[in-house]
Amino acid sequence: MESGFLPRTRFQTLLDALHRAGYRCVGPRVRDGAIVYDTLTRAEELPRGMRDRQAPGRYRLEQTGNPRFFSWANGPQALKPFVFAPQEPLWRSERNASGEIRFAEISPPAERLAIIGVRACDLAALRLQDRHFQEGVVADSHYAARRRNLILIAVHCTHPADTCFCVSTGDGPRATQDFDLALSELDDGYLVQAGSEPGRELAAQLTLTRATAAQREAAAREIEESAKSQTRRLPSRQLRDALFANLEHPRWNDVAERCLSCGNCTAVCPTCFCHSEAEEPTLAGDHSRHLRLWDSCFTQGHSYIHGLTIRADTRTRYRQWLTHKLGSWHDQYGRSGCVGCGRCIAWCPVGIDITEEAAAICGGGTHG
């Protein structure tokens, strides 16, 4: 649904429109030496002219003094910690002074949430979460009371860094689907595309004018040159059959003497959904509260069952994150479940590549 042409200068009637409709709004913004999401009142918050450098390893902010807001690729956050909390209480135990225990839901804030900025990669990592949290035997309350509340407001990505493959996994630069707006970003303002109904309800809001044909030319071009400069690729997008006939391979070993078991790369992976459970009681033992707590599989406590360690060692849990990622996804979601947005590589303290490993393995070029 085409709406029209929002000026640079009138970007903050977005935010205003959002405020009024009840939204915190949150986007990006410069924060310790990267791009983070965080509450967003005026458009002067946004990242200027900034741009990213991101390679393995390393992650770099640099001032272009151009007048673009979102001429990066994207910073260690995606959506996930939006919906599935970092850590969160689920229930609270209590007892009276008759020694009985009982039980509490304990219910997520029902905060309506405006997300400015999501890239397409994101949007692809949101929907594999929904799969996961939402649409399986049991759906989790609290990831679906977060959901409901999101609006999302996209922007189409056409400065990719060296980093990114998602052309390779088929989920950007564009994004297609699952946003309620989407942006087009030009020097003097942005095209706006309503996907939903209160994304139309929105953007009736901004008093568009019309979209010439230069203007949707340039930011298709934008958007083509983002995936054609595109250099990072995953050897398939179906790469379940070649991990699991090469679990043997000596480039498991290789892997491991380099990997920390840090746990980086899941912690910033949009899809990445290993949780652990704690009790958290009080001094006084009268009440406690059940947490949920992101964990990696990468920790040793990850595979410990009844006094054993399934995966004791660098090797295995490596190869259990890739095989699982790339490969056994595609059992349970009917994809693989990496959308090409480079964090894990740039994140790695020892700047190991997703795209490299896979090649190794499986066959095929990381670079093309």
Given for the second form:
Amino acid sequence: MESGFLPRTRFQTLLDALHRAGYRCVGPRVRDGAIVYDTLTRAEELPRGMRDRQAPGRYRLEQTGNPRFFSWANGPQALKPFVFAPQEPLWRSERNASGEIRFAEISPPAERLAIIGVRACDLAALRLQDRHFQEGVVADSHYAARRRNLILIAVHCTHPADTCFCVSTGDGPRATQDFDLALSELDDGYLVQAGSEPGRELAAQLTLTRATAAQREAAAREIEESAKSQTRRLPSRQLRDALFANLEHPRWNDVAERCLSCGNCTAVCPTCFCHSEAEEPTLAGDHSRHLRLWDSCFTQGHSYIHGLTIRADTRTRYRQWLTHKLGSWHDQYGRSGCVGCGRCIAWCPVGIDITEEAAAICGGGTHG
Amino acid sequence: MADPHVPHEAEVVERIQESPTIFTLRLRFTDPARHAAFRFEPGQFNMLYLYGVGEIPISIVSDPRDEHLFDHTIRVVGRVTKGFTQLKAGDRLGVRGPYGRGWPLRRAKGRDVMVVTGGLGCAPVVSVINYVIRRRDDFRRLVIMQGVKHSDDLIWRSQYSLWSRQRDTQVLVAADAGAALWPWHIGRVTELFDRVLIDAARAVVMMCGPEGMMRVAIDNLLHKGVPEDGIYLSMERSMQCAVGLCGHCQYGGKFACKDGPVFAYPEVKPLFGIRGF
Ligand code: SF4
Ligand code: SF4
Ligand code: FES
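May I ask for the structure of the form predicted in complex with its partner chain now, the form predicted alone having been displayed?
Below: every chain and molecule of the assembly, starting with the one above.
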């Protein structure tokens, strides 16, 4: 449901309304040559005119002079770190002098967070993380506490990078689900669309003007063109059977020669959920914290069971990553685990391209 | 919302040394209400937490009817298990569970039961054997097959002799190499399949141990006429959360911690034996 038009000159009123409602705003900021989500207090801090150039193994920002705030595709982070923390304590234990042990949950900070500039692919990934962390047999209370406190301001994507392929996964470039507000960015401002009750309340606090038919058409056209401009694609949305039928394909050896097993791809992937648990005892020994940290199926420890490492080599690790991401996710969550954000392609130090590897193994082209 | 990750305090009531590297901890939750409410099925496991060191998944080997204590048999294989060897009666630890899907004992009722293990004493199947022997009338024939590298590796040796004297029970033990006075077979355990007497079409076979051993056993069983869905295996994978979240235990699309650790063979067949899964 569309609420109206917000001129760019009044973007600050959106941040102010969120601040008044008790949210810390987080939005795109330029840090070390990349767009990352960081605290945002003033609209001027947004990456005006910035454009990202992405290619396999490459990410570069350039200033175009364009007045827009969101004329870029994405940075290395998605929403993942805001709901599934890279490292967090889960509980603590305390042992007293008589040896008794007391356990207590450590709750995450109950901070209300507004995230601005969320992409369709990130929302699709969040949906998958929701399913994994809070809709299974147990709900993860740490994830749920963070998730509950989020308000999401999406911006439909009009500037996909060369690495993007969300059209082929069905996840973008238009945000269609799970946002509170969605914005269409035009040269002079934003069409504002509410997607939830909190979103409607927020929109009601902004002084919006009536959107014109021309603005609506322009917005729709831009999203359509953005979709058309994507050249990468996965060979199909259902690759499970093809992948598992090709477990001995020579391409696994070929990619293993290039892959460094560094785990960058899993760290930037917005749907990867693996984590390890670790214990952090104090030196005094009177208490200990139990942590969880992001882990990756590319590490030696991931598949270790006393004396046996199930995936000791890069070939079996890359095969695990791809057959899980594009294959067994279908069994677990009814769809592929890839939302087409292209991050694993741009942030791979050696430029391994998931769409190319999938095509080489399963057949089918990646371009066009 | 109760946090699924937080353990609860339990006390070691007794510690039994089973072999130089294997010991059993008999435990009780210190909160009587929690202890009274604790229920499990053979084949399920708990996460045991050693203070300041970490957690490990260990299967529950006592009888589910035993309301007094629950037992865990632990083999020393790493840092955490090594730490557990220090525990003695009265010491405290953390426990959360039970987790996972256990053995198909309801399905096995009124049928022949066969239990196959290899490697060093496999505690999860010993719990099945004890379960069946305590409820002998509920089941038909019981066939116990165990292979070890060396005869000295067989723990609970006296129990095997005891079991072999039960009615309708066949015990087939093999050691690749044996010391003097070894009463059982010398050679591969798989050489014993010809001697197995079971109603193959209706038998329920439960196995755990090295996957290579299970592979050979499955082939032999299928050859004998045991249907694929009559074979169940306990799959060992890395487990850190035990509740389907951390991703370590994934086996294709399955999470061994919640979908297993016991699987019917057809569920794991497509990937079984492929290195890297
Ligand atoms: S697999 Fe790559 S392209 Fe797909 S969602 Fe993950 S990071 Fe994005
Ligand atoms: S595919 Fe690239 S990013 Fe992923 S582990 Fe291999 S080298 Fe690292
Ligand atoms: S042990 Fe964590 S997902 Fe199974």
